[in-house]
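As structure tokens, one chain now follows by itself in the form predicted on its own.
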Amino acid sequence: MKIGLFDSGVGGLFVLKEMLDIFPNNEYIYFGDTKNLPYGEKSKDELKEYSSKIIKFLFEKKVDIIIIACGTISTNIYNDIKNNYDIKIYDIVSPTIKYINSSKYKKIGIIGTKKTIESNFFENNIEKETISLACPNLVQLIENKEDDKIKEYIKENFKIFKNVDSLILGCTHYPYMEENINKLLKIDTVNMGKVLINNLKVSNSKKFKLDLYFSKITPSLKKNVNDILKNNYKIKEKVL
């Protein structure tokens, strides 16, 4: 099977890692949007632009299937894309919701974009009671790994949240501070990429391989891939 996913930059990385470990022999090729990152303060218009470029690049590599690892795309613009294609479309945010409405949570906590959080996608969904925060910035402290000012981020932001159940990381690249986050407000945490692919059906096949396109390809990118996969991979830079 040939599997296509695509985000802004490196967050949708998190999401294929998952995939890697469960469904580890199929074709995969991910497209990361970096030259227009970050994808929370962009409008609906730049969005549809965006993604009708990546999915038609995915088409014509004739994926069989294409993965949203978008939180922003997700929440803003699924509904108008997914039926624009001959081809099937997930996105990375629904099966999460399904699970926290069907789970013993009461109170649940949204981390997000500033895109994903004005949209109300999960508020307008969620059969709970929630508390959200938008994260303007976060996306680009995590791209250039500042560890330091990601904890901070943390301990002066999420304050709000020490009386939620659980918390919803909003956004792929969330999974990235995850750990501090256990450590330093001691939740439950969900991770979207996570509920996805245990929901997911689909095939092993006998052929692994690991396609990446970045639309700009820096050093600091290339040890972030390397960070977070360990497989054998080709990268590419590649502008739609």
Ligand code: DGL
Given for the second form:
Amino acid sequence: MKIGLFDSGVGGLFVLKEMLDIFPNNEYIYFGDTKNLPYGEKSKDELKEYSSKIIKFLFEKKVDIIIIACGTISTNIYNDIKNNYDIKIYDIVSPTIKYINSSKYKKIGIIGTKKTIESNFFENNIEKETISLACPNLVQLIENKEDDKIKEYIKENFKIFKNVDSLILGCTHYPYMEENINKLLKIDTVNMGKVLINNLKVSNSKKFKLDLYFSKITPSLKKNVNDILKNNYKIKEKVL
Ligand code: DGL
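In place of the form predicted on its own, the structure of the form predicted in complex with this ligand is requested.
What follows is the whole complex; the chain from before opens it.
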């Protein structure tokens, strides 16, 4: 099977990593729109413009399915784009919402980009008590691997979650700091990529192939990609 995934940057690689672990023998094409990052600060029209270019690119590469490995696109414009193409497009948030609604958790924390939290998508669909926080700047810190600043950010801003039963990492970049959140705050976290993969029906084919495209190659990108995927893959620059 040929699977396309996309995000604004390296965040969707955490979803890809889960897929590679469970379905290693497939063809994958990943697009990270680093030139237009951060998506969490963009208008809906801009998000529609970026995602339609990427979907067209993946479609022309003849993928069988597309996974929107981005919380911001999934919560803001999924309904506008999901039926525009003759191909199955999966969003990243709805499996997590289903999982949370059927879980034993009572009080749910949500962190996401400004645009995701403003959409109220999680709050409107989760049938539990919720507390949410928009995290501006965090995506850039993760893209640039500014680990000390990320730890400070967690300590300073995430205290409000100390009584939640579970914290949803509502942006696909956030598994980058999952270990630190668990360690520093001692709370359970939900990684949307893991939940999606557990609910996805994908057949393994015989051949493995991975193409990684980014719209802008930044200084820390190569190391970030290798660290997340725990392998040394080639990255290509592609402006759409
Ligand atoms: N990783 C994306 C998300 O899940 C986009 C983050 C951004 O570019 O602001 O929301």
